[in-house]
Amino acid sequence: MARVILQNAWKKYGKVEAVKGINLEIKDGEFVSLLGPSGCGKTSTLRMIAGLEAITSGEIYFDDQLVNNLDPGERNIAMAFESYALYPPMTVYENIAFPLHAAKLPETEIKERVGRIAEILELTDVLNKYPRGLSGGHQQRISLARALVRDADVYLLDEPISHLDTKMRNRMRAELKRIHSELQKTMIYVTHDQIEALAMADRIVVMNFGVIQQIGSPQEIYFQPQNLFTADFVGEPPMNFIDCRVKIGQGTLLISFDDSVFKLQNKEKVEKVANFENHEAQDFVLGVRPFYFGISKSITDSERETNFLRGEIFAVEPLGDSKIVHVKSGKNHLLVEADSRFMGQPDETIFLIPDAGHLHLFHKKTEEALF
């Protein structure tokens, strides 16, 4: 098992700088995930920690060890790619024990480590096969399955299930977490998919433009952003954005936009924002994700008190077990999660009123979160 520490990392290929100093520490045994859309340095980031690329600055290193300019053979990882990168002339049985074969294991060894990572990820019956004959996704799996199968000290996971079905690609998710909970190794899976971030990982690295947003587990990440980008990138339905500005009156936190006004009174984030310069100036944004809108065709008078939006319903889209319900509110569009009985017609004058333990705002210019 090994500890793996980046540096002031950086990755340039000609002028593209695809890495930007990022310093990252990933724990003994730890499962990471770095996420994020393409062209985020996710990959590069892999590769460079795989020694398939030269890193430009910085260091990289396996516990104590500097691996900089060490080949990718001394580093002793294991590898899985989005392309499959498997051997045509090898039966299946022959790729996924080839790298066992390489390290001179016996043969008893090989045929019993073979036996059960394809019996995980249900190869069994296409042992004997060649891989151009198969799907995709058997394709996909073989090369899963030939990373690890091996004894190593870091694998490193590119996107190693995205070919698959999503039936498949459920139920592997649940592998490769049972997986890495028996072998207690390092894994490092890069992946563009929130899903199978926050499914898999113990800690996310969310990346953008070669940057790290933010780095957390995926309670953190999901319920903690820290900025606009991981606020909207992380999250199914995305999170809802609204232009606002704020003010402090009375022990009371105002959220004004459009023609309502939002009042929260909870004291640490009242503080928040009176501890941010000139904030009465300053203009914010107002994140609500789709299930924590409650959502209402009507107001009695008492709930008039509380916050709440107008709206008019765009579009309902059901779901089965809920709908996403599309809802125009002044220049704004909404997308609001409610419950399967939920009926609605496109036009019809709807409420929405938000859950106020979970607000968050942000500074518009920085993207920075406030809370």
Contents of the next structure:
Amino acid sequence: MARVILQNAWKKYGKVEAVKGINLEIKDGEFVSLLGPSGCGKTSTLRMIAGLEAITSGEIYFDDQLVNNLDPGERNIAMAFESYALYPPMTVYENIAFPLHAAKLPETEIKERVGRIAEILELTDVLNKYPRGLSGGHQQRISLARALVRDADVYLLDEPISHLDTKMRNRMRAELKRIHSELQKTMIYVTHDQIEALAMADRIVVMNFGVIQQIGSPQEIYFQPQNLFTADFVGEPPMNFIDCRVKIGQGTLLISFDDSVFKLQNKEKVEKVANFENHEAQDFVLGVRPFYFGISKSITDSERETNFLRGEIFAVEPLGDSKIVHVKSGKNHLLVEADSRFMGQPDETIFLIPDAGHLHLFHKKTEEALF
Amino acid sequence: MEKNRNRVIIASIVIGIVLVVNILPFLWLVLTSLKTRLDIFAIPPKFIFDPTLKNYVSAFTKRDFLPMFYNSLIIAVSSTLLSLVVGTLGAYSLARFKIFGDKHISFWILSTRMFPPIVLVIPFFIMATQMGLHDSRFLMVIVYTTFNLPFVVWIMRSFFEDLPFDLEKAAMVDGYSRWDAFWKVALPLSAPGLFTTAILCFIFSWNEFLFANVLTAANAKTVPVGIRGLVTSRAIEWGEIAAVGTLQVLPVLIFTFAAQRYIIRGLTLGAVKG
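Counterpart to the form predicted alone, namely the form predicted in complex with its partner chain:
After this comes the whole thing, all chains and molecules, with the earlier chain placed first.
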């Protein structure tokens, strides 16, 4: 059991700066996900925690112990590699038992533990086979089993289920979450898949270009993105962004773009914009998730009083329970998640009504969110 | 179908020619070793005759080939083992550790094979006599190791570079030391490379003539030098040359066949990459 603390951790490969001064505290027993696109520094961060990459500067602590100079083997960590890193000359059983032999456990206990983890990960049938002939899904689960079979302080999982098929992946998400709640161990999970991060993590660390963009619970990351990157990266289909200008008149925030104007009277939000220096001269970006647009073919007079957008249907993608409607509105191409009962033809005129509680406003230049 | 059959026929002919060209000299050697002096010089050549072991017997009774085989074996095996141990460790370091100027070190190691060996004969001879090592098996082991090392380092380095580093990293995360990661993970996976280089080293040391001829006299004399000694001022002992030659080829042949499946490189490497 251990807390993991990174203080101003840097990783440079020659001139390339992979991780630029990360500060992060992971609580004991927490399931934290490092989320970001490829090349964002998440795997480098994980490997620094593992001790596989020397850190260029900064400190890493496990609890109160500085581990900068400890070998990976001395940190009592377990790791599942994205490349599986299975040993071809060994059977599946021997692969999973390999770390237990290093710990010099008695043979009977090794057998029992391998058997138990193999059952959870459905590997019992293949224990006597060699990894070479098995499918990618099997290999990935073997690699996961080899990490989870250990009694480590910190578990590091590098895209452990990215190569599984969708069905297996959904199951493994729940399985992993369950394993975590049973073990109550610190787990750090690297992924580029925002759904995995949202579904499993207690907290998500969103990274890009070697910098932490935002740390927060899945709720916070999804509903209160702090910048354009997080807003854009998290959520499927992605958030709509509309370039806009703002103005405040009589305690109302006016967000204008094309020939539309959105009015917001939420006091807190109005104040945030009012406090933003020189806000009338700045460019802003309005963000609305596809789910928070209402879509209809006509509009009532009372709805005309509030915020709405007029547009034409560009295309409709039925996805079973919902439909993704692409809408052309002025210069903007917007996505709307509509009910499966919505029927629409291309070029038909429709009206979009945003949920006023789920509007996001970002400063275009700094990409920071105002709300 | 027609086209396919033609292709098979052409391939068979080509393979047949290659086989004849390669095997005929060896067959000739073996047949000669079993012939009497008269049969050896018979024209046209005899392919059916009364085989005799006389040549083999005289090679070991009249001539002193037993200690020479012993020398050859000791020298070749020792040099091969020494080259493998030192070379594999060196190759692993070059493949896995960032060392200042490692590219240059690799090239320098290879460059020791670039000049003709005969250039080295005289310096080696002078150094050996001054150190009192002339005509010793130890000297021959050292000399052959200097030639085998670059081989081992280069072949094994590329083998280690092809192995995914994550395998060793996984072992190190799991509590194994760097040495364990090398010994238990990297080395078993590079077995094909190890066998291939071992055979090449053995064949080189086993067959080498030039250095053995200059640097040995009696005590450490190897088989190739001994065979040369059968060309005497009185006569050329073709029967004995063939007999000893046949025995000389045998261990290499056996070794190669035994390790054949390991030599097919990439069997395990491909699987690692999945």
